[in-house]
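Next up: just one chain, as structure tokens, the form predicted alone.
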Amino acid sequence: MSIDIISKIKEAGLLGKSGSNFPVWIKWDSVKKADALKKYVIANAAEGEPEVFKDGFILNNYPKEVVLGIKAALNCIEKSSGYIYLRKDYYNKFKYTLNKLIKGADIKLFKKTGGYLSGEETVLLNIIEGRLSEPRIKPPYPTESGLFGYPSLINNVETFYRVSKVLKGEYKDNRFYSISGDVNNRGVFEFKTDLNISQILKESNNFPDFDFFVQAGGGISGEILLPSELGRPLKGTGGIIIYNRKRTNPASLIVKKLKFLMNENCDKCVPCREGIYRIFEMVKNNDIDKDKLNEIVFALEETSLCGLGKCSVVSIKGFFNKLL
């Protein structure tokens, strides 16, 4: 059965829904083949990206399917135990339902501590182990040395939901999208993965009739796109935020986002800790040195230890190149 489910996932072409778009079967196969006395399967429901709320929608509407996907991984990967790592409010809201569904299975619920960064996979591992909320240097990757040093499979909630669809023979190449901001129809929508952003907004009855820009992919890490740039598929965590140009001050908005990044920073690596603060100072003081900015952005992109620094560059570039 284990070989069969990996083959089915590979045949379906399922990609991870955490934002990485990494082929799911490769992760599963790596952990399954690892030589270890113990292994772990972890469903990541941290969902700390602002204005992205698809995982909460899935847990509210399809908890059975999520648990089915986790159990499939446990059956596939011998000597494994499971965790469902939940954002605090998700833990409080869904613990009763999930505890009923996992009864009798070797799966535990874990309430996330900390903020945005606590959803990064190596930070998540440290938190479960009772360590500091900071990222680990990779390699080794969690599939090689994860929780308590054992090979660990970490997938997003939606990924496990999609695995359940593969198991049932109901898989379609769909994904969930969170749409928010200056819209009339805020919510979570399910469409094909190859729809472009313009089509997603039209299909969800959310395409604006005013001058706007979007942040696509995530609320902090998402790319800044103008209306002429929406003919591309949506990447990242599946979030689209629409901003009305007339009612939005780009400088104030990026200051708000940079404050968020500073507050959520673990302070472990210099590029992220110092770089984001320097960019914040430039914008706040209206003293933008493009050469220094480019140097900081390069350092963030190339040397940050985790996605907070690396991914922040995407939106920072967009703000400075398109809006400021």
Given for the second form:
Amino acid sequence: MSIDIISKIKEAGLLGKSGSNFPVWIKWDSVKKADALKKYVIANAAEGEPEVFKDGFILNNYPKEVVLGIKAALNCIEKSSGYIYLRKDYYNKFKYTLNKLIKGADIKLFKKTGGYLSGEETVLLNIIEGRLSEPRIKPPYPTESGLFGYPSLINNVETFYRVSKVLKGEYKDNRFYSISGDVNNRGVFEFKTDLNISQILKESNNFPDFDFFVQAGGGISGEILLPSELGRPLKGTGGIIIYNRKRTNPASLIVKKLKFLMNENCDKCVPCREGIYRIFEMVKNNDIDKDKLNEIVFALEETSLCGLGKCSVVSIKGFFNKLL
Amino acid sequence: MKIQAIIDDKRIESEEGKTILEAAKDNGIKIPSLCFHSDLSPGASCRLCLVEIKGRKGLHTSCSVKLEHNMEIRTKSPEIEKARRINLELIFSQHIEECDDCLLKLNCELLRLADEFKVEITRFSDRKKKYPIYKFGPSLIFDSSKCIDCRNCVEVCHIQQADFLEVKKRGCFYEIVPSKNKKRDCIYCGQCLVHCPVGAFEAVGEFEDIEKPLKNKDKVVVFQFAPSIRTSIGEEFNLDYGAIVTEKLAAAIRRLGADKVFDVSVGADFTTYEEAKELVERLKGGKNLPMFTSCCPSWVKFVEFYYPKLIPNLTSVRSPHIISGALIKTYWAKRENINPKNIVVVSIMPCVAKKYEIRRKELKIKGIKPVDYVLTTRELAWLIRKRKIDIKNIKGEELDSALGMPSGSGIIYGATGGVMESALRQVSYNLLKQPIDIEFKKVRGMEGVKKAELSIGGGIIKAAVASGIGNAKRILDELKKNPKLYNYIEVMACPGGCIGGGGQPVPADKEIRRKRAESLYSIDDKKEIKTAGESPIVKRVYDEFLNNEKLIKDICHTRYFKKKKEVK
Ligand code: SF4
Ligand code: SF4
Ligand code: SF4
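Taking the form predicted alone as the starting point, write out the structure of the form predicted together with its partner chain.
Now the complete complex, all chains and molecules, led by this one.
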């Protein structure tokens, strides 16, 4: 049965739902094949991107399926124990239901501490281990040396939900989207993964009739798109935020986002700690030096230690190129 | 296993398991880096040691990626250079330059890199202008406005079991701060200073107060230097690592205006003599075992603060420069007919904790401090440079012999295992009643923990030697399980012993420490007298002066106290 599930996932073509789009079966397979005395399976429901709330929706509506998916991983990967890593409010809200569902299985609930960065997979490992909430240097990847140094499978809760669908033979190539901002019909919607953003907005009855822009893929790391650019599928985490152009001041919006990043980053590496601060300074003082900006963005993208710094440039670039 | 790779079109070979940075260095290829230190785990925070790896996207930090067989690596490219330049500019934006007064002035890697990558060092305004300066007791100053947040100091302070430096958030940024926790205190080891890439730590008084001792014109100014200085200070004058400069140093110190130059190694012989006696007594009585050495003031402070229950295990014998300082102000003063109050003793030490040690009140003899000033190796070098004395070419002179010459034992005190070896030589000498020429090789070398056993007169000395408090902690943990595992333990707080001390030239790493230590052993090799008790001056002083228990106790022994937090 165990080999079976991996090949079924492979056949289904399931891709990771954390924003990475990494083939799920490869991760499962490498943790399964790793030679170790102990292994871990971790369901990530940290959901730290502002204005993304589809993990909460899944936990609310499909907790059984999520737990089924985790149990499948535990079955498939010998000597493994499970964790569900939950954002604080999700922990408080769903612990009762989840505890009932995981009864008898080797799965623990873990209440996340810290902020945005705590959803990054190596930070998550440090937090469960009780260490500083900083990213780890990769390699080694968590699949080789993860929680307490043991091979660990970390998947988003949506991925485990999709796995349950594979198990039941009901798998469809769908994805959850949370849509928010200046919209009439805020909420979580399930559509096929190949729908483009414009279609998603239309199908969910959210396509604005005013001048707007969106941030697609997360309130911090998502890219900025103009109405003419919505013919592409969604990248990153499953969140779309709509901004009414007339009611939004892009400069103060990016200042807010940069401040968020400065607050939430771990300050460990130079480009992210100092670079984001200098961009913030320039925008705040309304004294933007394009050369400096481009060079800092280059350093952030090329040399940041973890995904937070690297991905921050997506929205920073968007703001400067399209809105300011 | 050996693996091959290509770095910048050059075929190289390396042991498997090394990082790209290390393998490159072994093959003579230097990759720029700031935060990397071979004593510590890679933090990969400065983002300068960037390389390109064929087949992998983007830039990678060579300090954190292991070399793999057949990897093809580039350490230079326009992209890499651009990234390094920008990151350097950002590093400068958080580092307030204080170059005139910086201990790295002469070998500042940061300025060298700025030059290499054509960095505009003032491109951004200084973010840390208002950051505070902290003082850690009488030993260290931490100027947090120079800090570039690599966190090396935090890691090394953790290795030292003090956990006194912490990362704390203030506003949007994390800062390095001294702990407010009542259960944590600085032990003044100075390892933070040694491992800081940008000179954010310095000794108290470093380069500002160094001329003070020489200003005592109407007094007799006596300099004495510690065993380890003679093989380390040369580095400050571009001599090879481990260069032996004993006589040149004596000449230079005389040029500075000192009236006498003595050798702390002589004091070390007295420490050995007393300590060997105490060890044999304790072994006989079976009390307060294992006995710990106490010549390292950081280790003593560590015991007094973190392990006060173990205070009785510390030998009561004073450290070498305290004993020789006391002998200068008593025995020698009397012989020369000088009022001890008119003598100023200046110890040149590899250590910042010694600045703390000389303030201990219980060391006073009839109200007089045995040592008045402690200058570090770096401070003495600065003074010598300032007075334009050319160490390289100065003609060597003998040290003053009024207090005699040290045995080989007194010299090797400067390296980890040296105190242990000296005591073992002395115990064997006492037993056999004849000069011995035994080398206790097992206690030599740069390993953090060393063990040896020696059978003597029906008993066994079970010895353990640790350098670095982390290694000492390993031994303490062993003892918790089996209190009888060892009966004599040497601990030095700094890696490699005093040759790796917080007052020594920076940079220092394992290789450099090894060279400094080897030179000490080479001096010992050439010494005819190798054992403390054989030394004529030791015999003479015990005959003429230290001939009653009370005096021996006053001059050579001390007490320790449970300590409350001192650095608040
Ligand atoms: S470390 Fe800083 S203050 Fe010291 S010499 Fe270098 S640039 Fe100047
Ligand atoms: S001197 Fe030693 S104990 Fe004190 S802060 Fe530095 S590393 Fe820590
Ligand atoms: S004080 Fe020095 S060693 Fe400590 S974090 Fe700052 S730069 Fe690094």
